[in-house]
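Presented as structure tokens, the chain that follows is alone, the form predicted on its own.
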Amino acid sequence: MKNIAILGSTGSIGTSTLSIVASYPERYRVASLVAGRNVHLAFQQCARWRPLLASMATPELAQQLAARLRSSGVTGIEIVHGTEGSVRAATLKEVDFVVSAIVGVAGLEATYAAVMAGKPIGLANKECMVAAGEILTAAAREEKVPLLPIDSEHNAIHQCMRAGTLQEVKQIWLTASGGPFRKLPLSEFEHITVEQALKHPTWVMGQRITIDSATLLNKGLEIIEACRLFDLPPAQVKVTVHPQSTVHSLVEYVDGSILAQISVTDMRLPILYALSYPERVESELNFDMRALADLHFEPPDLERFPCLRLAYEAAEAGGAHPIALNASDEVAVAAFLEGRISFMGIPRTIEEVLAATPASHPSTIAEVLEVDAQSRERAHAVIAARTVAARKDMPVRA
């Protein structure tokens, strides 16, 4: 029996993990959960899963859980909040497996615990390795922590990887669907509107995901991912636009061969992979052979996506960038969705706050936490300064 923690259990990911549990209640069972703001949620998984613990983003929040754990009848379950609450789920002693699945850094400090305490990590947060990969996978080396990647592209590298050495690879393809607007004009690109980007041809993800999934953005990160787990320089990590999602990702050798990992469009899948690892746990997750036959691989093109340019020169210069990448693009993102700027003027905030971030490499969890805040309100401050200006330009009405 594997006891798990879950980080983010209210999201996506968390939800799909429980259902992986419910599958095989005889190897998984809930140890301890993070549910951030949801109390809704939150108390329906307590009462079912009863985990030893469970943490929610704020005291009100937690009180507001406990007060209706009480009455209910639901006893036995510790609730905690913050920071200090995830760090608490992720490193109880009782658990044997982490899935860290909280959107942003917000779960950064609880996975870097969760390692340092020497739990096997299940990541679904890309933004923890973007940010803090060069930290984390030192951890992870010198505590002989594995981490094992649930993000579908990454885990399919990860499975195809286990054919050769690390040496043998000459380079990895990540694919890519190409989002909603991967023929559409260029010229119509200022006047994408927050709906047609919300509208992804093949997953049902967040909205910042969603966001970055139509502007590529998401396939920069994962490129800086995949740098960091698999030890590879950003040369050797290639961007495919695959529309069909049928391939997740494909490892090239070094005498040709090629291995590609093909299955369902179903993230059950990679995290029933991360939980069960080195195993093979057999599912019903089955994939139609048909589908192989209408299959596209075309090169991405980076004027139309010029967010899958910036994450290679971030992924080049390292250290401070991958984070001003990912903290600005957060915040740029939440500009679009809120109408106050274009969807091209998330990639132009992205370059501003990388031509202003100066080079450094943080060496502790802190350090890239005060990375990523500076990287914010330089952002901010790059909105609210085109917003006055888009302001100035506006015709003054007689």
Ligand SMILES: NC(=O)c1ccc[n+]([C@@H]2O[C@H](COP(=O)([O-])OP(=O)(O)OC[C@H]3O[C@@H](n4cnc5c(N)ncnc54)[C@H](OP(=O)(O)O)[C@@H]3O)[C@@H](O)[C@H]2O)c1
Contents of the next structure:
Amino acid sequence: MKNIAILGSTGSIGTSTLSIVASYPERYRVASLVAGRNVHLAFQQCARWRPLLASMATPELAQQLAARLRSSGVTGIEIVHGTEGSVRAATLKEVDFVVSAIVGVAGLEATYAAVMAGKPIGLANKECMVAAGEILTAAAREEKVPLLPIDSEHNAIHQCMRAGTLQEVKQIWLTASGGPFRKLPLSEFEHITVEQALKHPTWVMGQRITIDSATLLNKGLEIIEACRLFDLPPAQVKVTVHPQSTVHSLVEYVDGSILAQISVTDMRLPILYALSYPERVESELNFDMRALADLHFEPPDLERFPCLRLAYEAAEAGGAHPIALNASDEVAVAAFLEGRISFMGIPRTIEEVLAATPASHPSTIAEVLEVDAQSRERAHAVIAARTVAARKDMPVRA
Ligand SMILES: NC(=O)c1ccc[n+]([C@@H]2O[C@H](COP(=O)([O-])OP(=O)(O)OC[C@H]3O[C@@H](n4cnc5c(N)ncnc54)[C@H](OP(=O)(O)O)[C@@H]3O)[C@@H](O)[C@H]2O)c1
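If the structure you just shared is the form predicted on its own, then what does the corresponding form predicted together with this ligand look like?
Full complex below, order starting with the chain above.
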């Protein structure tokens, strides 16, 4: 029986993880849950799964959760909050495995603490690999903790890499669905609405990753995540646009063999793989072979999707630049969702923040978080300057 901590239990990955736990009650049990602001769902999850501990983002939300549990007669669950609460949830002595699925760098400290406590990690939270991948992978090597990717592309690469050694890998190919605007003419990108950008053609996910998939910044974050997870330079990590999302990624070996991982478009499969690794357990996530009749691959268009170019540049620069890429994107996506900047304002904001980021190599989580905070400030300033310029009727591009 594996006791699991789920960081981000109320999100898309968190709820999929709980559905795997529900399907395999003889294998997995919930030890702790971490949610952000969704008290209603956190309450339902606590009532059903009876974890030892649950955490909310703030003290007020934690109080609300505790009060609802009390009034429903649910007892025996310790309710905590904030980063300290997430860290407690991830490091409880009873926890055997941590699913890291908080969105953004909010999940970084708990993921790092889990590694340092020797807990195997199922890693969905790519932002924490982008911001602090070198620190996390070094700590995982030191502590001999497996970091098992849940992101479907990296999970596919992990599976294909079991067939050879790192030295035998020529390059890896991350597949990208291309998002909803793969065929939209560049001239129309300026007018993309929030509603259009939130309609992903193949996956149902949280808001930030859905917008990141539409700009292809998500693929950019995945390039950096792959470099860190698999110890490869950016030049060996390629992207191919594959709209069907059937081939989840490929590994090309030096002898010319290419191995691909193919499965249903359902995140429960990579979650199950990570939870059960190195075993494989039987599932009902069957693939319909007829889906192989129509597979299409094409190179990405860097002109319409500048975020991909920016990510390669940040990956090459390393250090502070991937942190700034992730932080400025998070701020820009929030501004786009609130209608404060246009769709193309997202890459423009990131580009300005990257250009203003001094080269540095943070070597602790505290230093990473400092660069993250500075990058957020820069992104807010870039967006505010554009908004002021727009109000004064000055020529603007945001
Ligand atoms: N969804 C996918 O298919 C998919 C695939 C690959 C990788 N990923 C990665 O997995 C991560 C999660 O994605 P998602 O799609 O599941 O996102 P999501 O649906 O937006 O869920 C995010 C989760 O993080 C929690 N959260 C946010 N801020 C928090 C904070 N300050 N403290 C504690 N919890 C906090 C949210 O809580 P509340 O909802 O309660 O506020 C929610 O449980 C992301 O890094 C994403 O890139 C997702």
